[in-house]
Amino acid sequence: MRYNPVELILKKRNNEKLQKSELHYLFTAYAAGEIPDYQMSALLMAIYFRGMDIDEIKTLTEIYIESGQQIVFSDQLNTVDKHSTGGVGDKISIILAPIVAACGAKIPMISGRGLGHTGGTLDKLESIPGFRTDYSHHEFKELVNKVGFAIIGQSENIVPVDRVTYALRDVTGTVESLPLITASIMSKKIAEGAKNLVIDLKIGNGAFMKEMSTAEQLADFLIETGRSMGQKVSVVFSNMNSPLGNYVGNALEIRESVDFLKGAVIPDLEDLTLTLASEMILMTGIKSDKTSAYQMAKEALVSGSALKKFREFIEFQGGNSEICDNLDLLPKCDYQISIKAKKSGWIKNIDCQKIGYALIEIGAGRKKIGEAIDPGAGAKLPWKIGDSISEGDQLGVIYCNDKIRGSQAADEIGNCYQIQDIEISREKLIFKVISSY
């Protein structure tokens, strides 16, 4: 059926909820090109002010996800998936889905690139010599079936209504609205298999979701669009205050990802990632309770099948797992630029955001889609909220291939750190759990 997109922008604009026929003509007719971007661009924004009820988040799902090809899994698979809303220095991904696959479940994991000041999984994974994420849907299968979790980039025919629709929202300033984040996210970990679905929903200055009472409102949608479509969501919700573990930067987060499996310890990586992997155990129902859950995860790092599991992965993927042994044949850069305290005291607040954007000035990330990265560059940044420092102490390093580009950087990113006289506690890292299981 055909509508007036005139009228239906009107409609929601005068907060009147859409029908899924008309939600259904809006943005299928947008995607095959029948409805120009300005007339979009106004329903979104009519959606971004008025919102969307849960009965419109659901069918605006549904229309992602059917608007392209799903993979699905043998239901006897344990398939489970954890998507983080972005954070400076997050690579737990990368250290999280060798532990749960080690403990027997199967995460089939698209992931995505660095946008903005946040870091992408697929290039951090890149920075591997050799690795690869373009695999067809069949390879994908058989990946997660083999090793027990693949990570991969998305491909053109999953949710593509969302594609577009995610492109325009991210010119029209729209992609902060709730309803949409929420159809885009569970359109794509639907379409892409699995049957469960952890979410770090990251809070705080380095995160897109400033403050708890906004992110309990996406918790919300997250739950009741997933209980709506059969698949269990559980919300861990945390703290993005502090860059997480020690370094930040493609290659960078690689290395620590290794000293991480191979038992270093790095308080903030292993909170968070054994609470996200207890997660993922409980709802997969290798077992039944939170203290048996986490001490399995714990086991799976401690005793190395972890390691083992992400070496099988970097293998399966076309990657050299040598570099689990020798760390060198990463991407290295030339520079190391000292960043010093310029204060005694204790650390109050941390600019996160703009600790990200500075990072892409020496090419640690990128502007725009498709703008190439420097996969050595970045930064070690191992101080967080509440850590007394003295003056003249090294507060990070920068590494960069531009001396100038990174002295630049190191000058921004020690004026990101602000330092109080008074004593300041250091802040919770995991603030709650809320699930649908």
Contents of the next structure:
Number of protein chains: 2
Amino acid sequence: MRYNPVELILKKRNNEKLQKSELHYLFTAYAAGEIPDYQMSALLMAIYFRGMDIDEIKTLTEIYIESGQQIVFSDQLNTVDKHSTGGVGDKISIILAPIVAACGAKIPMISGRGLGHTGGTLDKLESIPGFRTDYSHHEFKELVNKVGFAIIGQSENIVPVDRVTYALRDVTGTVESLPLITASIMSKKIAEGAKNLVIDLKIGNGAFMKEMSTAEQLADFLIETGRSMGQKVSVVFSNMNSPLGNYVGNALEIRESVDFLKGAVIPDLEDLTLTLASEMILMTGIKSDKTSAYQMAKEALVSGSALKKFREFIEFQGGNSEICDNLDLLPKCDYQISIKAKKSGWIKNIDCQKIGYALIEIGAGRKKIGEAIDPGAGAKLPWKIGDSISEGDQLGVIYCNDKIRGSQAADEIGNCYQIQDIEISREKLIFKVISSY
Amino acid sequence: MRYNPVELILKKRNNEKLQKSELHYLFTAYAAGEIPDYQMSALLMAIYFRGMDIDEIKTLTEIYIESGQQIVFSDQLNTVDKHSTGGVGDKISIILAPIVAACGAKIPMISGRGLGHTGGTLDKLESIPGFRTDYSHHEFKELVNKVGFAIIGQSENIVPVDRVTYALRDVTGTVESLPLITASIMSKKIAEGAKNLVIDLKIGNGAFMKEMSTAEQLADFLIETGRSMGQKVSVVFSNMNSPLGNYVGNALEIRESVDFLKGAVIPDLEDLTLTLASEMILMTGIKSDKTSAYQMAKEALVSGSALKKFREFIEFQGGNSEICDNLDLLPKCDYQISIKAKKSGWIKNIDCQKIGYALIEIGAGRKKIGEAIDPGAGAKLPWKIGDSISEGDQLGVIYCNDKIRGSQAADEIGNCYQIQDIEISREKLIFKVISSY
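Moving on from the form predicted on its own, kindly provide the form predicted together with another copy of the chain as a structure.
Let us now look at the entire complex, which starts with that chain.
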């Protein structure tokens, strides 16, 4: 059967459901260069407005998966991955994976680079001298089997149709479509071989999802799509109204991760990491109740076994694990610029997205794919909503190599904090957890 | 100021108004090849869903006009044009222009070819042996000044940004957007030099507008855009649930036009043509009240002065005006296939759009730009909603050169007529007239 792309665009535009064969035609013909970009982008915008039902989402997920290779691990049931929808100061993968690996699970993690105002795990890890993220599927499987976890970049052979579609979405204002986000996340994670998946679904002004209702819709799509493909999915709804931890920036977040794994008390990092870790331990069946799963994860952290795994991981991926003993081996910046509080009171609101974009200006992230970053650049931003502060106190510190841009960023970030006279309570970090198992 | 196309797409997608400078950048950079098709098509789809307010529509109309040449007539106030949103059997321009020219107005008409299921005035006129529609702006002005009217094709120098945008809309499912339709119609008509404009806004199953509410919104946009540009606009809302006149097809409609100008009684053609003509006579100030304007138009028809103008027009545009005396000089088809009524009763519904598409199959129209047509092909379809008919009566006749396709079309068209046992009244042809003057 021969399809007419315009008729299919009109069908979606007019709110009719696209059939499996129609979606298959559209996306594979697009990837094969038989449907031009301008028709696909019109279709994607129509999908943005009209949505997709769960059948369409499952079909698209399958199309994405089947377009490329799938990695298969021998001890499948033991594999678990975590995906974050992205936030500011989100170094969770880096501390979570060694904890869960220390508990006996296998974590095959394929990660990304910074996107929009959020940082990327690969960029952070590459600030470790010598660290590599470009491994073949075969090497990746070996690393996971030996160390218990590995974190590498996406190869071209995984979900190629999603990759070309995503590149088009990125330049046509069609990223924020829940059905397209669902198919994109689920196809990648299923193709990467982990049979269990926990999603850190971030909500707030520093996240891509600003509203709980949108996040709940996405969680439903993710869980339902996973269910139909035999993939266990657990969703942790977490607060992204304050930066996570104390630091934002690539090498700065590696420092903080090492500190954390060595025992530093950083309450929000601990809370979120151990919640995600215990879900992962439950999903793989290593423990069967939440309390013992949580305790097992906490023990891996406190005992230093997670730190040991982390050292091993760095070494196996070509990095210098001495950074764990001497943090000065990590890239640093020439200048530190203090950000002062302009008034006394309680922090009512923090514009995390603006903070993310301000830090891109000093090199902590990219404006365009392929741009170089300054691994040492970033900021210390330890305050959270509900904290009280006095005029002139240090609200944060900018780390940079360009004094002028650094001062501008300090100014901008200072303005991201809204301080009020009336006391305000701290916000919850974990809203809720929904699991499909 | 440097704009980011993605940000502007997102702005429209998120329902924010685009500023004049932003629209200017988007459409002129697109036409200049600086914004790729895939971004423009995403923007057009976002406009389809979000619409545009009247300021945005006016701005876009200006951008379209300013992108090309404008024709200016010396006796501007006397110039008037008619635009039809397209129907089945719509030969109105061909009989209307000579009537109004005979009353003293100047009608510079730049017309189009068949679009979708509807026919095109240029295709109809080109069935007259020798008739030409390709004239320069200079020649066009001369023709209008000498004859009183001319009907030619659009040159490449008129609204080029609309032209490239329209071509993209056509292949991306973004034609049916009222703001884009408004800017497209108004820019073309203003650039073509007529200071007064009457719109035959067709509503019904044979029109692009199926709903009165949509048509009213379009009329508001057209009138308001005209007002802001010193263009008088009058909108005649007409019924397109039955084919207009007795014939559909290129040479067949020329025959019918000649018959009509020679005195044949064709009630719907007369009603619509004289309504449009009197509006045009009023707008140009030739008459100042509806009754005398209508009578003047009727007199031009009855006296034969319109027919005289029509002969002159054919000769000036290179055609053989002897067709007016000998209709057999027009292209004809080899076969006539009768369509019989399958039951007795009253015609309840006619699927005019389906009729249009069925006639394309026998060569009366095009599926693709540039395709050849069969000028003699078409159908006699004299019955209207509310007419009573007996089983076995002739519902219509197909004129064709391919017997097999002709029989298929006869079958299909026969099924387009829904006949019921209960008497049903005829429908109104003219719903209402709204004028801006």
